[in-house]
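The chain that follows stands alone, in the form predicted on its own, written as structure tokens.
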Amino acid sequence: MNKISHGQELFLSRLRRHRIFVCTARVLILILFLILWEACANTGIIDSFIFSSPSRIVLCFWEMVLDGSIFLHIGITLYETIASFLLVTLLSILSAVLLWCSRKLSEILEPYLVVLNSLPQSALAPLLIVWLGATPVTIIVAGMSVAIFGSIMNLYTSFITVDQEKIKLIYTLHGTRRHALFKVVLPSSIPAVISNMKVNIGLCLVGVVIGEFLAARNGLGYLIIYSSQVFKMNWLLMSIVLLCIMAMALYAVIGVVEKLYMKRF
């Protein structure tokens, strides 16, 4: 068994105290934030019909628990957005294989690609609901537009800059372009491949919720938009929270995808 040395000691000791004052000042931030906030809702600095205040959304949380409505809006959102994201991590590693098997195909496309990725998703969605209806199946695909074309091309680039001695040498020794592919290509880029999912599950989340404003019924995006109609500001707060709450944790669910592939690898 090797043995740690004093040096190495010393630097797993401060690394651990630099974790732990991180992580307290982060902590430390968010209860001042939340005390000034609750604070200035009691006081009248802030008027709390318009801001609301911690305790209130608390409240408000606890009382669509107690009804059970809270979880049906969570619940679709939730769907929704896990459904877009594994149907955009599939296309968008299918579709960059294909352009990575196709030099001519991916010229071709590229600049349509480039400009599918620059237009602004969110102008998308009105015309999806006019060809598909106000339907799960819109939102869902809503989702997926904010992240398909940018993901595709990052795995694309993530493709091609492999390093080429590998596939030299795979080609040398008789392999064909399909061995190139599995032997090489993909397994190099499984690290890019996870890096594009931590992205791609904040840009589908934020196309599902644009979705929810245009053509839904249920979900934290519907609750979002009426909550604003309606002036009930608690709802709307709430439903914020909640939204990064789940973004939290579905990008942790990533990390520890991540961890566990570079533990085994």
Contents of the next structure:
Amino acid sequence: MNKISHGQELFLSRLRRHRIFVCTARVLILILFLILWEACANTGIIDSFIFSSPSRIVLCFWEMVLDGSIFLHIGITLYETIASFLLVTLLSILSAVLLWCSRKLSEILEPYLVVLNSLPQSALAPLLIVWLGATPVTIIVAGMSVAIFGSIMNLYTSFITVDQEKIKLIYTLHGTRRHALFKVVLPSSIPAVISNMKVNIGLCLVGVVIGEFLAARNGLGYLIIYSSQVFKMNWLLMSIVLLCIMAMALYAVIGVVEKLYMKRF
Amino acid sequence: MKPSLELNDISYSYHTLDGETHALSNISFSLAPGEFTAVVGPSGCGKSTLLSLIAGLMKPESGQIYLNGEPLTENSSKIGYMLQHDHLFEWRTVYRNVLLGAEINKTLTPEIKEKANVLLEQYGLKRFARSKPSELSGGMRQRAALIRTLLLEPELLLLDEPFSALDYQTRLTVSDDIGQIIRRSGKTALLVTHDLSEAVSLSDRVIVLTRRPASIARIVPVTFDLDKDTPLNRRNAPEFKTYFNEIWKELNHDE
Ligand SMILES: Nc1ncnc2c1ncn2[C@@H]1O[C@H](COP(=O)(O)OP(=O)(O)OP(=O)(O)O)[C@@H](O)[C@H]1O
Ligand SMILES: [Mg+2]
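Shown: the form predicted on its own; wanted: the form predicted together with its partner chain:
Complete assembly follows, chain above in first position.
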């Protein structure tokens, strides 16, 4: 290792102090918020029946862990989200490749894609339920419907913005359009695919929760709707917290995939 | 002897919504086997267009191109085309970049791999075979791109300003270096360049094009009376200035 100069050392330690300060502040805000919430609920400043409290939420969670029911709800939502995410990823790559292969097709379909993408897709969910019935398949499709159109457009854009000179190189090496696709377009779009996946995982979760609101007997979305109807605010808030954690975890998984990819290249 | 390449009255125009760009007009010339020819011309006159036509990437609007006496077939495997930028892919190692052409042409045999290794060794890239292209210097990248082209064993090499992305110092050494490699390989070569001294120091003949639509202003044969006819010796020979000025005047007198 090189010897670090005094100035550099000073800079590094200042940076480290800055980071520690930011992290501590973040954690403190959360703790403070939880304590305040708990205290207000216990002293009756806010109505604990409506606003619940951290301890009640944890207790409620623990009860559901003991009777095992929470695992069913988390599992279903997780399964549906991952299924719709994988399908969206696969289908949007395939569609984008198809559009890339035929300029005519992509030009013909462009306005339809734009309309379908700018439509608030949650409006489609009731329609899907009528058409497909209230089954997990419907919910997976609802999750897909939120992400797929934007995903196709993003990927297609990244496919056609590949450096034309690189494609010309393939032709100078006597390659065909298929070679251009597999040797240039797809490999150089992998970063775009990954950042697209990051967006999609969140959108799929939104779509799945909306689907569960409307047509489910299980899952966190169902739990939210059900508990709001019977006024079990502990359940409701717990479900929201669980959704937050789930969203963060799924996002982190894709972050890990990205890191692995970056390390390979 | 049959010419390696023959162009007969080639014309080409680009058509876009904004109108027509007449790029090439009635170009005819031929290259003898093993000959090294340079093409110079004002920027935007149609030099790259000329190479793309010869490489078979586009079809001429009129005129014929013959390769070894036969009409040019689309994407002939006898032609190697080196573009202005090396376009080494960052997601492949240098070694796999070099093998890209063989991969595409399904000729990825142990012999080709062996040949790739030999060439990498010869051109001083052996150490970097497993590195990413970004770890190479500009000159090394250009050499890797040359190996990629040479592995397809083309009979005719087309070079489109292959050194223009390099800084002046590197460019001198790399162009001399690569010029010698090509000469020793005995391949017919057609080099497009902006740099008149590069044209004079490397080639047997210089084709001077006019402004767009490009036609041939003149073809200047370049011969040096030297014991060791290397690009560097040429640059120091007395004839160098004469040729340089002659071509320079030809380029500028149609103002
Ligand atoms: N795809 C295209 N569509 C329309 N016009 C084009 C196209 N490619 C090139 N041109 C035009 O044709 C003319 C010749 O282009 P070309 O690239 O062959 O010139 P060049 O001599 O190689 O130029 P440079 O010295 O800049 O490399 C230019 O005026 C250019 O604007
Ligand atoms: Mg050019």
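So that the term is clear: the rigid core is the largest set of C-alpha atoms that superpose within 1.5 Å between two forms. Residue numbers count along the first chain shown, from 1. A quick note: this is a predicted structure, and the numbers were derived from the prediction, not measured.
Chemist: Superposing on the rigid core, is the CA of Thr43 displaced by 2 Å or more between the two forms?
Modeler: Shift at Thr43: 2 Å or more after core fit.
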